[in-house]
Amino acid sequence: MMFLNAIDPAVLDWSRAQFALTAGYHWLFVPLTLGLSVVMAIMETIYYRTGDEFWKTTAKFWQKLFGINFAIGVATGLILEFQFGTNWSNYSWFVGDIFGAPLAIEGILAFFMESTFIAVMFFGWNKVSRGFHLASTWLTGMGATLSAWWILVANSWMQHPIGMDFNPDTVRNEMMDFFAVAFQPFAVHKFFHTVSSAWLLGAVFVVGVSCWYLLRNRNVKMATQSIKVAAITGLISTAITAFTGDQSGIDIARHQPMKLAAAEGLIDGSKQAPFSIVPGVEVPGVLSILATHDLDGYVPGINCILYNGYTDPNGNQVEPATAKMEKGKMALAAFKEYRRTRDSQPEKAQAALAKFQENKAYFGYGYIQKPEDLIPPIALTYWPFRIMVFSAGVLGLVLLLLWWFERKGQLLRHRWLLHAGMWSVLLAYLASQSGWIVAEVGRQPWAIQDLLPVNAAVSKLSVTSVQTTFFLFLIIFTALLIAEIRIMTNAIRKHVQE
């Protein structure tokens, strides 16, 4: 059977590294696309309402930067999707009927919508009415956001797989409830958290570029007005990101307790669990509030999850991973027996199938060699979580100060704040990347939470082929990133608008 064959650990490591490389580079471009789409649409809306040519010119400048970023983001995204078929073919076979559906909708509906209206947005000035052009700009952003929705639906399903059933004859999971997959709370919360954080990054990018202009006393009106729009957009986005982050935290506590334990470095569970600011500095009870909205809520630690079991917030007893591994091995053995006897010994096959159905919820645990393999890299989950939260707080403060002093007409007096606004772009990217590290590293070793570990999802390839493509992608993506930065910085330096 496909994914039961032994896989060279080096192939697994290089395949994971290649996917992480591609996803990391792709996520450099996506949030800026989503964020700039909102800011430039707001600016064009102001132009539509006022008729002031200043706002038209300003919107066109940010649209130019949007276009540069959009083009390179598409290139990295296409390669990322192809890897599901090349490096993760067992994954694609096992759950392709489910995972492929939202990606297909994303390509057919959202991406084509985005691609259609972006042409009108760039080339339709003075060729279509102002109202139609404005609609095209908003629809371009909506297309990008819809694209993010379907991709995040697919990703959320990997974090919390529901709405499907396993067919032992085809060895595939089949979708049983599309709406459960598409609109489960995990997906909704993850979407709004991710997209609002992208709006925040886009707003900070606009602020950073504008601060650069003000520090050089260039394009002063455009820069101050852009800061006004972007700061308000960013502050609203910060509030949405914080709220949806809280909701996502509850989802993680319910469905991915090991991710939460790793993100907190929580070894032993407890009620009134403390939140660790840094190792050795804790705030009592805060983690319980964040995870359960109850000061006395119980938060399981790594030892509870692996060896002891625990009682969840609904009063249900959760078995330890050691027990799940035993049941997983029984499920695997029964499944093999069913496949072996299905055609020749029907009675034996039915008995094996019944045994498999009894334990199939733990099927994925049958591939886990030892309980400790279920612990994600703690440092790589713990520290990015704190970087994400701390950075978001700092960004919110910088945006608030910029908005306040711009409103008072005192922005140019505070060069330190302009420097902070300019360098905050790097902090926004650091926060964005850290969030994805927590989301993806925190669920390891699972490709699909509790269902399929990465060692059963990877393709059987040669190490050399994966290494070769890894370094090829590294060179190509780095070249694309350098090209984007050069093209963008040249466009920013040469822009003159007074």
The other form holds:
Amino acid sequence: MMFLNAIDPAVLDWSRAQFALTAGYHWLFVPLTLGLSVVMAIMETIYYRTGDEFWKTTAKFWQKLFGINFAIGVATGLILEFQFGTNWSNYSWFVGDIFGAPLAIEGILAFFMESTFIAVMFFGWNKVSRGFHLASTWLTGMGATLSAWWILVANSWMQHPIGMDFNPDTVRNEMMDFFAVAFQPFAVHKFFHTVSSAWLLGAVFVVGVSCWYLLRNRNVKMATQSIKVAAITGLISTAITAFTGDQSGIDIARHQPMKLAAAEGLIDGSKQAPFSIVPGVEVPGVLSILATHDLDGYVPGINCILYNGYTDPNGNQVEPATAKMEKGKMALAAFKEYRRTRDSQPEKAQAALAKFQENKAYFGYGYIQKPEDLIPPIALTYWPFRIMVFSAGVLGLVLLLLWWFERKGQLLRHRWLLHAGMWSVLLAYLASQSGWIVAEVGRQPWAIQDLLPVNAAVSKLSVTSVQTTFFLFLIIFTALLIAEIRIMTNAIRKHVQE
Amino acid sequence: MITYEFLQQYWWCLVSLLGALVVFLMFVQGANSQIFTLGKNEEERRLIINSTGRKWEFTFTTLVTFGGAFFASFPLFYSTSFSGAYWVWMLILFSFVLQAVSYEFQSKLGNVLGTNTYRWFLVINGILGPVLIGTAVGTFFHGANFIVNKDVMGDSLATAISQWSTPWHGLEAVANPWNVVLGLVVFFLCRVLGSLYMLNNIDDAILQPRLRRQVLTDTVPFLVLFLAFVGHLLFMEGWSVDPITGVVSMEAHKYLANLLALPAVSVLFLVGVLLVLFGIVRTLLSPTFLRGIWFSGIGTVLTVWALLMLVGYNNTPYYPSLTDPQSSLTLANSCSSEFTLMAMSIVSLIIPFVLAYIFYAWRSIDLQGITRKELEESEHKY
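Given the form predicted on its own above, I would also like to look at the protein as it appears in the form predicted together with its partner chain.
In what comes next, the whole complex appears, and the chain from above leads the way.
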């Protein structure tokens, strides 16, 4: 049919831009939802246990800010779900059999929990018992966290597809093992890393707002007590984030060596690979330790992955991408032959099928036009990684100092620290966005690692359509973000609780 | 015996039910479309917004879950319709995005765009949401302009499996007036449901008689259009798929035949329609009757559920292609694998539990209707 022609490359760029834009905006609001839900639930628990009205008022204040932020997180999330269909239609069919399930489960298990109990939390103070109210506050946060679980399962599967098999008759990957998809270690690490980083962001947000009050000598008791709860929450979160980040590093080295090579700007591989702090400043051997937990661990560079091949930590010989691309083309050709002959010439079809099965692991490489296309944007993975790690270190330090001086009752004496606490909020957002940039940009050009590149995943749309929706989203989300920040700062400024 | 075919039917039944729940829960949109016409002053508008404001998240969540469940069970629809009818779905999404923030933002200091802008967002969503969703569902009966060719995945420069054949990307659906009629049916139904819901939820002597009059005003166009659509449905030609060869062809009186072949669905449909009418008529006749939303709401769920099952069962392609009938989507050619449907079916067993806690939580905060006094005293309000 005549309109079955190729897709304009500009559509791919704009669809990617739109996904990046909407995902980036969504991730501005979600970590605060996740983080504040823990802090406010802890505070309400203290109220429940002590009966002290101070804690009720304090919890309610943070819940109010939670509410302002929550709605916009929900609004930006809607687009992300449907965008898989609207802009990534091949993707939706090619892996929908696996990818759709976590999204559906997220709706059934998590979203209803969240939206039911948030109503009780906000409207139920004088209508339900204290115990039921406390349970509702925790369940609201649990709903949000459960939803993070399922969407991160879906994302982890895009980084490390597992538990499926390609079916040439239906032309898609089909799920073979639900538990492998839902509970693979990659997902477990990613979940705890992401969620604990969100708790950290929420804690830093509480700390930042509280420091602002202290600098103005307002709401002093509320601010000091909030810092106490948030600093401890934040420190625990920092530890979990660091530990799971280390685990994620190993996962990436094992399953996404190109992402690691790009994040380190590593052109050639080596043992005792050095870690680059900034270009030109290197610490010998540290990258090998981070990637393999072994000083002598071999870390492949971009050239090994593309052209030369290498030996992985288990001693297996890994072929270069050029060889994989060749096999990918063979898989595509065999697939085509099978589809052409399966109804009319069963013998030929069987032969084609056998040839396909032999090469199908490299099917996705068949869509890659040249090896260099396999390199993700290096600067956009190298720098965000450093920003993320550096920021997280600074945040941990600030939280530690705040916790220490609060304990000694000297918080108000160290105004520089209060300033640092306030500005930490920006750093937390920077770290959080950077983390996702590393994860998502580092996976390029794959939509699903080794399985489906973005150019074979995209919908066939006109460039102007996608451009139009891109700018509509840009305008709407930016306007809403400005409104949200102003509403939030107003609510913070107006709050009086002595 | 749980066969692949059974699982397909089971998931179509579930997705249809979720779709039906979305239509019912759009009473929120129906009510919001009347913020400025029903609410004569600030206090009344706030009553309306606060009344729907405690329910909008259920509508939104059900819509999202409907999307997720449809994706998981019939991914080819997800990829074909959402990418093809791009503009219809995008407009629906935009209107729901605006709605989601508007409640929280409209009454807050520093909201940049001003209270009335956010309220207009609610009105826009209140109109566009039901009309567009209704029109989109109309294409389930009247077809859409697409082709599906999975062989393209064999090309190194792969193009899209599903392609739309008009540059209008979904907006061409309005060219068939019956799609628009269904959009308007849904719109007026949501307005009726919205008024019935507010009657039950807002305890206010001034608004109540006004709401009763509004039920009548919206019921007239709803009934006329609904009956016209049902008449059209019973006589129209429809698409039919041969279960053995998979060949799609036209069949006279297809949906009438489906109604006769599926007696349980017919009964569901009739009971649903009667319940909708009972809720409306009783509300109009008895000035003390407040429970119309329960009857009409449950009736709406049953009616829409039946209609959607009608469109997918009995060898009917639920998403027919006008461009290439053989590309039409059927339950069998668009569904997930047997393994995935089975795994999802096990997960679906948890749904009654979810419904139970929703019901319990709703009851605990909703036993009394909202009053002006409560709004004045409440700390958390929109």
